[in-house]
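Quick heads-up: it's one chain on its own, the form predicted alone, in structure tokens.
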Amino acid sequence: MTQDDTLQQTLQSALATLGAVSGLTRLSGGASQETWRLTLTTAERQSQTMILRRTPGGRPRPVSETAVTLDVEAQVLKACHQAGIPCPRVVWTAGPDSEAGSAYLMDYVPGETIPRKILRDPEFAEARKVLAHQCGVVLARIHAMPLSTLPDLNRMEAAGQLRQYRDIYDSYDYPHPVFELAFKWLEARLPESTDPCLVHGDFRNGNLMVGPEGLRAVLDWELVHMGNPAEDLGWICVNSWRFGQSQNTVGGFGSLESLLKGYAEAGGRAISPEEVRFWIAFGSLKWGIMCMTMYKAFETGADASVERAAIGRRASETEVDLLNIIYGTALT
């Protein structure tokens, strides 16, 4: 019996009150969690495609300063879906002591997440015209979520995050002069503390489910936290998430003007391009250090995959981006 067969039997037992499980298939994507597609057939013989999100092997994951547990992630998704934010509906959760391990089951949302297709295929030509504005609207709604409806989340201000990534960078003892410059540039421009709001933490092209008409759902909420709303607006503008379409500041598909217009129209607070510029620079530095972390995982053998080594080399791309932001005139 294969591991897939064992998991399907386990889910068949765990989900017996919901229906019969069939067609369990492991999906690619999701570096930190398992993602599975399955068909759930109810007693009334109604079939629905569902998505299972699960920790590797169902085992508890080590506590992280940034990523939340699957249980907390599911709670946030439930609250946001109930508030009308486009995200999958969670129908079942399981803790680490359950048969299936740490996991939750959610609705399948059809569409496309691969940035190359979203940015280039004719099918998404109309979507590209409206996506930046739609992202602004959805981010404003995320940031307006009532705190009373959410579980306890870490508060992550710019200064604290910058110290965290400085510590990670220093631990590698591998100096990057451009990163040193970026730390000093950011330290001199740290924003004042704001009233914290819900921040998605990884709102970018690649974590958005898109159809021909535009944005259908926001995915991958594991980095959710409380913080500055401008962080989300800057992250989607980081050049690494434009996937070769650098002329389009927002995700490679739209303009910052459209993003901020949608954000303001949906009730988001006034955020200036200069505020976004800070967070683009911060996001570029953060991704550069994350690339270093990927390479360290490869170097130490913790994850000897070619993917980790290849991503590690992308730190140099973020150095170019940082120089363009610091010395350039455009929001690059």
Given for the second form:
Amino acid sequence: MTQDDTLQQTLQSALATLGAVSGLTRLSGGASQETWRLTLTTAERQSQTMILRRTPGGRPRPVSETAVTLDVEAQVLKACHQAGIPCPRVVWTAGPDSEAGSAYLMDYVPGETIPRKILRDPEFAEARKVLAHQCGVVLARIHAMPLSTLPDLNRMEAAGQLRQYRDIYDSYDYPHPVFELAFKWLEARLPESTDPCLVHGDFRNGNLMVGPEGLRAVLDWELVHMGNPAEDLGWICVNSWRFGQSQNTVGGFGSLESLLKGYAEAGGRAISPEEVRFWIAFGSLKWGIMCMTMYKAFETGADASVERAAIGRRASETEVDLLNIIYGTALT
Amino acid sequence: MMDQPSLAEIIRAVRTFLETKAIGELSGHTAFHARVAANALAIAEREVTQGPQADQNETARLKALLHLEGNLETLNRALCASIRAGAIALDDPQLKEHLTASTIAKVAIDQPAYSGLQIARSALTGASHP
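Next, give the form predicted together with the partner chain, keeping in mind that what was shown is the form predicted alone.
Entire complex below, previous chain first.
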């Protein structure tokens, strides 16, 4: 019996009250947590595609220092869905003691997440016109989530995150003069402390479910935290997430003006392009160090794939973007 | 002295095999990883041809900037320490020129089609590139 067969049986018994499980398929995305697609058929013979998130081995711990546990992720999703934010509806959760391990089941939202398709395919031409504004609106609503409806989340401000990423970078002991420059540049421009709000943490092209009409759902909530709302606005503008369409600041599909306009219209606080620029640089540095981290999995033998090896060579793209921000005027 | 083919030619032969023959016969995850593999070989090919000159230029600039001798890694570690200690100003023109030239050379090997590379070439060096 394969591992998938075992999981199929475990899930079938765990989900028995909901219906019959079939077509269990491991999805490629989401390397840090297991994500599966399955079909759930109810007693009334209604079939629905669902998405299962599960901690590998059923362990409840988060997969990295910055990620939350699946349990917290599900609680945040439930609260946001309840508040009308476009995100998948959670229908079932299981704690670490359940036979399925730490897991939750949510509705599958149909659409496209592959950035290059969203940026190029004719069927998304209309979506591209409205996406940046829609992202602004949705971000304002995420940032306005009442804290009383949310689980306890770590507070991560710019200064603390910079220290954290500096420690990670230092631990690799491999010289990157441009990263040193970026740390200094960012440390000299730290934003003033703001009232903390819910920050998605990975709001970018690639984690947005998009239909021909526009944004359908925000996915991948494992990096949620309390922090500065401008962090989310900067992250979606990082050049790596523009997938070649640098002239379109927001995700390669829209303008910063549209994003900020949508954000303000939905009640978000005034955020200046200069503030976004700080967080774009911060995001580029963070992504560069994340590339080093992913390469480390290859170096240590934890993941011997050519993909893990090759991603180390993407750190340099963030260096050229950092120089364009620090020494140039580009990227906003 | 090694015989022909050169290292660059060996890498090119394997990459071309992957791109024109193997990938078309594969599907799903294996096809994806084969494309990643071909891309990794393209990086290796460019590094074999462009790397030695880039390293030589970078070493020369670092020696002039830091007034130090040493190999490329030692010099880069010294530059990192100098930036971190605040011994060199972030807007030092020689630092800017060095980091720009080194990073452009690096990305030209790693990802020559990367959008940020074209921006850096035109905005940071003043050179015009297509």
